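Taking the form predicted alone, here's one chain by itself in structure tokens.
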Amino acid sequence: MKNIVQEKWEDILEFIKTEYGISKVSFITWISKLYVKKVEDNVVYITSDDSNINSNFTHIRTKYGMFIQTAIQEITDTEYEIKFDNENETSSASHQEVSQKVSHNQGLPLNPDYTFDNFVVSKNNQLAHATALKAAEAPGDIYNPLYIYGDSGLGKTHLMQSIGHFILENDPDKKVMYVTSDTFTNELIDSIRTGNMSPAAFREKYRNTDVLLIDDIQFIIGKDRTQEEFFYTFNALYEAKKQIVITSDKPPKDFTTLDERWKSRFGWGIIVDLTSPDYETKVAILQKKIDLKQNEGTNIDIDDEVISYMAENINSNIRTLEGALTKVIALAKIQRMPITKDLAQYALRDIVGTQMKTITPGFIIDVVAEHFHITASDILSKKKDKSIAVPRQIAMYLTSEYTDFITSRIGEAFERDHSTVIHNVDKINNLRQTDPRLDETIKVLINKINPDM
């Protein structure tokens, strides 16, 4: 017997396409093959036959899971949780579906909205940006292979599928294929050990194309017969003067067990960061997201004191950034309300409450280092200018007082050892006793940190 949210299924797809303006292209691509597994103990399984769309429940998480459970709620008169069938793996039944599909297919879809015109360019991403618009613009020339790094949910994928947009829209004959490393490898295993694709026919899939986007190259270091079978088709690309875009977590360098012969390869085109994104370019993000769904028909009424309140208070990325604005205008359509800064903070409690309890030294230097207009890299290294050597210190104050590591732990944080930090604590405790000054910045700066503070 069908529970209700299944017999109500197609009305609630209906209600999440009408009433929150999601574009005919993102609602076919992402969510009108989804369907209802089952439910049990309020819980809502959500799956899909599709194995494009199987590979991204993530993604479809992120940026559609409180549409999809508003809309059940509203529907319904529930309160269901959702979670999605197999999400973060690929069975082994899609894995061969995706195998037999080789001819027609040229990779994972890429997301309609992560596009050069829909990213926020700003100083943390200004670089990145350049270069991925002259990768788009030049593919396979100077800057190949393009390697973009940074934390999770900063931009890199947005940035690397919006080089797969740019070509296919001025040259839609050339082959653009957009896999993450999980892809990469599950294919691999998959033409071993299965038999249904070829090694050959593998190689061909992959060295056949013009434009190779890989999102998450940590995941394939370490793994010796992928990490091989990915730079043997790297080479054949590069000398094919194919261009090739890699995104990962850190730069090659920090890979201690990737070989020499390897980080050299990555270091032959450009190899550029993301960074957080400062206050200002977050409520750039903001109003862009709000301007990007007014535009496909959704009405929304935010002042900027709520926009302010959630570029100051949300402090992981991007990603969480533009989920906290979803929820706000979800919550806001539940309640039939107004968009305040009181429904925005009860709307948040959880998110800006998580952030309290994990601040760590690289948030805390990434911080100061924006405050006092300098790099996170900057208060790492060895320069000892004042106009460095301050920030530092005060970052290893603040990283005593507002985490639990010890003495120890700071100093591998900021590459010292035990005695250099005690100083610098000591030294900025002292200063803050006889200096107005510092001691308002550090306010401002612990304000930064953690408002509620």
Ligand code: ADP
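Given the structure is predicted, the values throughout are model-derived calculations rather than measurements. Positions refer to the first chain, counted from 1. In this text, rigid core is short for the largest set of C-alphas that superpose within 1.5 Å between two forms. What changes on going to the form predicted in complex with adenosine-5'-diphosphate:
Annotation for Asp224: C-alpha shift under 2 angstroms between these two forms, rigid core superposed. Once the cores line up, the CA of Tyr238 ends up less than 2 angstroms apart between these two forms. Core-superposed comparison between these two forms: the C-alpha position of Tyr80 differs by no less than 2 Å.
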Given for the second form:
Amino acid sequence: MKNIVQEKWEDILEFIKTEYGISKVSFITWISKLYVKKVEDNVVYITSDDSNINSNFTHIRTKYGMFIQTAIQEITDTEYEIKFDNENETSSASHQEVSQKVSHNQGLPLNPDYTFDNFVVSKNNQLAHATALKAAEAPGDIYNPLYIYGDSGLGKTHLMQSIGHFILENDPDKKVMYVTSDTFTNELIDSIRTGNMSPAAFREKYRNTDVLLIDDIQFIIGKDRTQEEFFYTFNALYEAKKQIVITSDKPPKDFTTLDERWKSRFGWGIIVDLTSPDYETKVAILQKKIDLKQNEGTNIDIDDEVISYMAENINSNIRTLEGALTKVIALAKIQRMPITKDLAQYALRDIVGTQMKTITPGFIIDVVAEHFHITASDILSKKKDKSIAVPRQIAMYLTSEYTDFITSRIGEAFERDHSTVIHNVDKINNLRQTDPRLDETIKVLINKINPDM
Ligand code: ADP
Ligand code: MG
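Alternative state: the form predicted in complex with adenosine-5'-diphosphate, after the form predicted alone:
Following is the full complex, with the preceding chain placed first.
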């Protein structure tokens, strides 16, 4: 007898395809050919007959596991764990495949949509874009490493992969390797533990590339062994004048556990940041995404009014903006209705409702605390250590700049008297003029608070 997951598998696939904005090529390549082998004790065993898929289950799990699992839950109303058929298997067959991959595989596949052509350039990313393009035009030469940082969903991965595409288009013989921090970490762990790839082969694989794109480095920093291995790779590539591109959620100097030596090494090339898009940029990006979908064959008739509604109301980041577009299009399709503003409002009621955020002292305290890896109660406490006192002063300063609160109310919010507030705000104001590092940190924080939204 078929289990409900097997019975509804087509619906589950359809759901994954329409709900999560997974690119067409990724869906076709990785997901459409999966099927359920069996279901036992609330575990869904997924497999495929395609060898290209079978050798990439780890990748598929990392990228799409959550989607698959959530979709199963949505469609069947039951929570299942998912397991891919031969994950963790060390049969001699998969052994061979792995060692074969070592010499040919150039990391994870690049997303074909993440090209310079599809990247909308605007105030918030102009410098990063130009820098990335230059690095792509002269890999290893001018900006090495290129370090791109910014909050989630602002285009770091897109920009980084654009470099990869560009280099490959100009010189298909170049070896470009794109890898996320967790893949790097997992491969290293694998090489040590399972012996699928020897540590030497691991090193060889990463050294043997002309361009290394390493995404979200923050997940490596602080993990001793992985970090060390990454530094080894970095040095080898740097010395061989191979291009290294790094993305991160913060600038090197904000990594509290990172050696000064490495902070400066990451800055040897150039450090650029991406910030939140303004209204015009959001409109342009939405239009770009609609064009892309149209080129892929989806017929979309979407009003300017709907586009400006989304650009005005979705403010967190471009990923959310894109998700919103996908949602609106999906709803119109299901309901067989034209895409009107009413429909968009209805489709986006959850997203738009929750993010109408007003900036409050509490919000600023949370953002600052998170940024400095301390807690909100540390900020409100009487603790005097520098690691807490400085974030506290910064939080007060930001509250005075970005809320309408008068000093005495800011004092109440921080459980201090108003003269302390005035003193601290002045202090930070002055320091910003003289201490460029502090100024930079504050800019990052302002960005996180995102006052223009
Ligand atoms: P990050 O890596 O910074 O979290 P991504 O690069 O994954 O963000 O971007 C999230 C989504 O937003 C992607 O689908 C990407 O194509 C899109 N995006 C981001 N910036 C731009 C841009 N300037 N033009 C077009 N699309 C963009
Ligand atoms: Mg990313």
